[in-house]
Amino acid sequence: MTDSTSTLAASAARRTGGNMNWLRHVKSAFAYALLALAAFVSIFPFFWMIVGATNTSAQISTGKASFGDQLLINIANFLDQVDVVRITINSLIIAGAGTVATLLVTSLAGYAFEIFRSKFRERIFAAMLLMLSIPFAALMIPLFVMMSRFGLINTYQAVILPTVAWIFMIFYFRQATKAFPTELRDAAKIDGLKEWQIFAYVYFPVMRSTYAAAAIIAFMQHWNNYLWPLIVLQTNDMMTVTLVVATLNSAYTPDFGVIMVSAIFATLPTLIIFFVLQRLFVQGLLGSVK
């Protein structure tokens, strides 16, 4: 009787285990199917952009999804229509200087909000977060008037300065600073370091992955910025890459092949920076502190 009961129990356990394995396989297959769909949706626009750069404007309009033989012609037309060197320099200056200034200001603010205690700290921080709800369209005219009074219209400073104290980035650095070991700061203070020395020689090296993630986000923000540069940059020699892409697209008879080439050109810098800092970017988003 005992042997029979044990056999039945073992058989039931095998059936249960088999059912559980089957359910795990179904869940895994469903998860992989969703990931594959998300990857396709994410990658397809870039694939279409590359394919379109090799076809004529008429072929792109008809929806041709295979590679053609017009890539060199489209590149030549793009170089003929656009001062590539000038717009690249403009975009790199704005994105590079803007990224450095944004990281410096927002990391100092985030560090201060988390490290230094005061009874008004949370109220000020809450008011700053509330300002995120104000649309940029409501700020454009006051910003333009302010830049005009300072004589900064059609300058790099006019594009960079309004985005330096980015509230989202301040929030990001404050949240990341919560993971910063306070023991390191206390030990540095015992060793006689001043606060700026603690920030420069202790905080910055420890939070390098956070800075890497913030650098990618800030660079993309400055590089892809369109509306504000469109308002304050008023001459062709100050145009950025995004403005040129928009100009090509707004022509009476747009050449979609050239537009695709310009879109690839505008995308490459952010892709390069992301792949260079990819490991640190992931660590920074996960809040890794070493």
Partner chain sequence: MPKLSKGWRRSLGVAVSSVSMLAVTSALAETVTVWCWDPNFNGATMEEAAARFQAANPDFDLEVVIFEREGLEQKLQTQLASGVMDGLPDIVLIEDYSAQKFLLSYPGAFEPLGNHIDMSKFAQYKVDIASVDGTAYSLPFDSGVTGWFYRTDILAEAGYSHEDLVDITWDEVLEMAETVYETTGVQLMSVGVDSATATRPMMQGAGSWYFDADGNPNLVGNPAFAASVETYGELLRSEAIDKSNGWNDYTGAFLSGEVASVVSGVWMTATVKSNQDLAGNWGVAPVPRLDLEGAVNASNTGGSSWYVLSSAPQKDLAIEFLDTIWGGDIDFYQKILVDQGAFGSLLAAREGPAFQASDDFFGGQPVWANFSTWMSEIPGVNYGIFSYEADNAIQASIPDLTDGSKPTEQIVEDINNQVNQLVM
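Think of the rigid core as the biggest set of C-alphas that the two forms share within 1.5 Å after superposition. Please read all numbers here as calculations on a predicted model, not as lab measurements. Residue numbers count along the first chain shown, from 1. Compared with the form predicted together with the partner chain:
- In a rigid-core overlay of the protein, A36 has its C-alpha displaced by at least 2 Å between these two forms.
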Contents of the next structure:
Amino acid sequence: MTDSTSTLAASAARRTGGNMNWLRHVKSAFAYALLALAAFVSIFPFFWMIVGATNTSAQISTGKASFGDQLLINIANFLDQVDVVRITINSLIIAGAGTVATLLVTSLAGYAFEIFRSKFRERIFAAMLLMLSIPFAALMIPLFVMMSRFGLINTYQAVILPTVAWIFMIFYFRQATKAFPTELRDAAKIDGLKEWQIFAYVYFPVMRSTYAAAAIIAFMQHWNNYLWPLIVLQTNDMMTVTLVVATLNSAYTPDFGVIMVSAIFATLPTLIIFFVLQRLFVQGLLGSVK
Amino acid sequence: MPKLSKGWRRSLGVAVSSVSMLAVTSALAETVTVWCWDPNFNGATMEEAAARFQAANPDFDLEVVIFEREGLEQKLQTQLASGVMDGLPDIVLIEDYSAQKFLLSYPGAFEPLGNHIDMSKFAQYKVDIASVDGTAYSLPFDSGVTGWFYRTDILAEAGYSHEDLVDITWDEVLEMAETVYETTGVQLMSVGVDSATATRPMMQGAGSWYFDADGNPNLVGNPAFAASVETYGELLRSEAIDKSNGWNDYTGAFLSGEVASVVSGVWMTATVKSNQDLAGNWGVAPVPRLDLEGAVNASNTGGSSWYVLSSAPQKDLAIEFLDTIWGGDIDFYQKILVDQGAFGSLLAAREGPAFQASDDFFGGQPVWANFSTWMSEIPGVNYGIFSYEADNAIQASIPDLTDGSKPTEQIVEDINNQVNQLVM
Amino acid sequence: MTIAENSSKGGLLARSRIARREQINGWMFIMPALVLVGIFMIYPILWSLWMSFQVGRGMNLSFGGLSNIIRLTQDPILLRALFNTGIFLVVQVPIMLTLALIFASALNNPKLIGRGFFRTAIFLPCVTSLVAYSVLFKSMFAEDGVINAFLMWAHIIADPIPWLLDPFWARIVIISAITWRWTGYNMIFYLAALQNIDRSIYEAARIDGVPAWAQFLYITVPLLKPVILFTSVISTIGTLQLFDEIMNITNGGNPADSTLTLSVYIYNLTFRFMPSFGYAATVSYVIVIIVAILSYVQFLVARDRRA
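I've shown you the form predicted on its own. Could you give me the structure of the form predicted together with the partner chain?
What follows is the whole complex; the chain from before opens it.
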């Protein structure tokens, strides 16, 4: 599709003639300058973080902005203070299982809200928007009581369950479903597929790029979740990456070199997932908002 | 495609079942659990204490769980409020300023340690902080006795020696700051705009607090409070004083040599020493005092204590452990002072060798012995339960304080109004 | 392929049964989400609603009737939090969404070299972990930090700006931080929508001599209305719940409560101050009511323009 649009645009450019060229050049130079500035501003803090990881704590607090030789020492200190394997496994289980469950539940709901419309369900949908706006801090205590009644305190389930039916995601899938061609559904129905079969064998493969986009966003959410895991997780063997990184930053004598290493470490998994899925991601959002 | 969705479902199943296996927490018979926040400070001292107790009790085991400082308070609060006791630790560390808030909000949640341990072994003011109706609830940990850490080289350049810093008032400090700034171009100290690290110790040094002994606001007509607010305003307005926002900014200022001194708790020693490039160029003087009748050059800022939860599965063992090591092992206190810079509150520990030693980082001063002396002079006050509310009200007045045109009485009045609004 | 495989199984259903079946399916599909929302949202929401009528310290609670609502009307801190949240809402959300829209239209040009790079770069900030992001912003906006160093080097300012110490500049820092983190996120939504617009519309407009700005205003923006609505609802809720940035960059609302938001105030009431869970719950419902009103207005505006 990109090919066809670019040829269209190219032919359009040819048609509009040459005397406008210098103006177009100025305009595109302006666009490049704007984008370059935005890209620079976006990337600069990452550069800052990487520079920080190569310096000592004292150098960072005195504002040194050049690469140093402390990277390996900082990494060694980080590995020394933190049980990296354990917390990574915990975070991956929580983010992985959480993402899969979130996608399943919210895509089913988002699909159904859009495809099978009824007045009553529209009301439920509107009520959900209001629920989304209640600050989590107001709900923490009753949630904790509930988790303890279920006997789930200090478990992965307790961390994952409250965020599985993530209302924002239901919204997102409903938006995305608007782009799902109804002809496909009609064809599948004529072929005698049951509704769940249409969802599993038609909707899911067609919308897999939407799922990829949702996967990144859901993974980000579960991976970076702080407040709720802090409350329900109790022991060292259950700690997550995000929780541990926060403790490093609260020490009386914080080691900024180690903090920078931990910040990079905490950012890496989401970055990797983004890079791997980004092709699908852009296409996914593409389909989502027709 | 069907293959994929089946695989999907299977992996979800595996994830869920492996989850329930791991859910069983290890609750071994002799394991005491501790929650605290700094792995290199209070966490490390607990590990050391456990190792010592283990020598005599081989079955004993201690699990230290570290949470982020504010996060820990949040977590404890949520859990106590929900009334759920499972998963709470045996021992928890609480900051002194929050002690009364916890003790009064959740009566019955904490074990009255005064009934088990002889509290006269500890600095009295620390015991008072965690007492309700005369019953002590905490095992006092680190003291927040204040000192004035200063750069000897920079102050010498401005013509000041140690003697010039001893027993002076905040007004004299402000004059000194002008001179130092004019001669060296370095600001004397940094004052925080984010917390009341400045006003709290000023007030306590004058034997006063935001609240009276009964916990009622004591702001209007309290000379110590008015003087603290006024001094804070002068510090904020002075060109010769740096302003900082947040811990990193505050510590970064003196570590980098941007400012020549810092007034803080003894626990700041380790942070000051973390920049070894400046070894030999630091000294410690007693803190300045307010120019008021009865104000002394000794105060307190921060500090924390250990609490045992009434619901703790290993309550008796935890108390025995605390009493044996934290309540009696003089050697242990020497070790944590040297290794972590943790200044304990056990009175007998001060006679030990480490507390008497001099420190070359501070030009050979007997810093610990000095801190011990100052500690015995700290006026005891009741922190009450609304200190954060009062801090917040002071912070809200910072624009007026910085501007300087509003009379202090009026600002005190504003602060009082806001505090009364929150204290309900 | 799967359609073909399964086609033999199917038989035709009677028309009347289809509608009923759709109803049943509609409920079945949303059931998992409804059950989870019911358990993990409705019960806590009812609890907090009940809490909003309780007064007292910590768990020593008693029924207070409307006293929390009366307290709302006399609370100067709540007013400050409302004011700040309002400023962030009115200033930051439009800036962010406009920037996102501009970047998206620039990136929509298929001839643009390095599209993938720019897209990734501008999206990157929203994947950063919160701790990293706040530590970085604090150090960059410190008085002797890199931002001041740059501005002074470029002779834009003569003296360093006390970013985090001055109420005005602290708000600017917070606005910059949120904009930095979320512009790319919103841009992706716009970019996606833009790529769905038929290019021939722009073709025709160009041939008719419609200038680029007019194309943007009269073609792009109207066609993107549903997405703009979606992003503005989500951003509005996000701003009303603004919490992480304030806790981590301005230490919970400094200086002088100039960046205090409703969410941070709720947090203070619950955890920092003597806990008043009841009043904290009441303040939470202030956010809900604001969202209800704003969403209603936004939907009305969208509907009006369409008509």
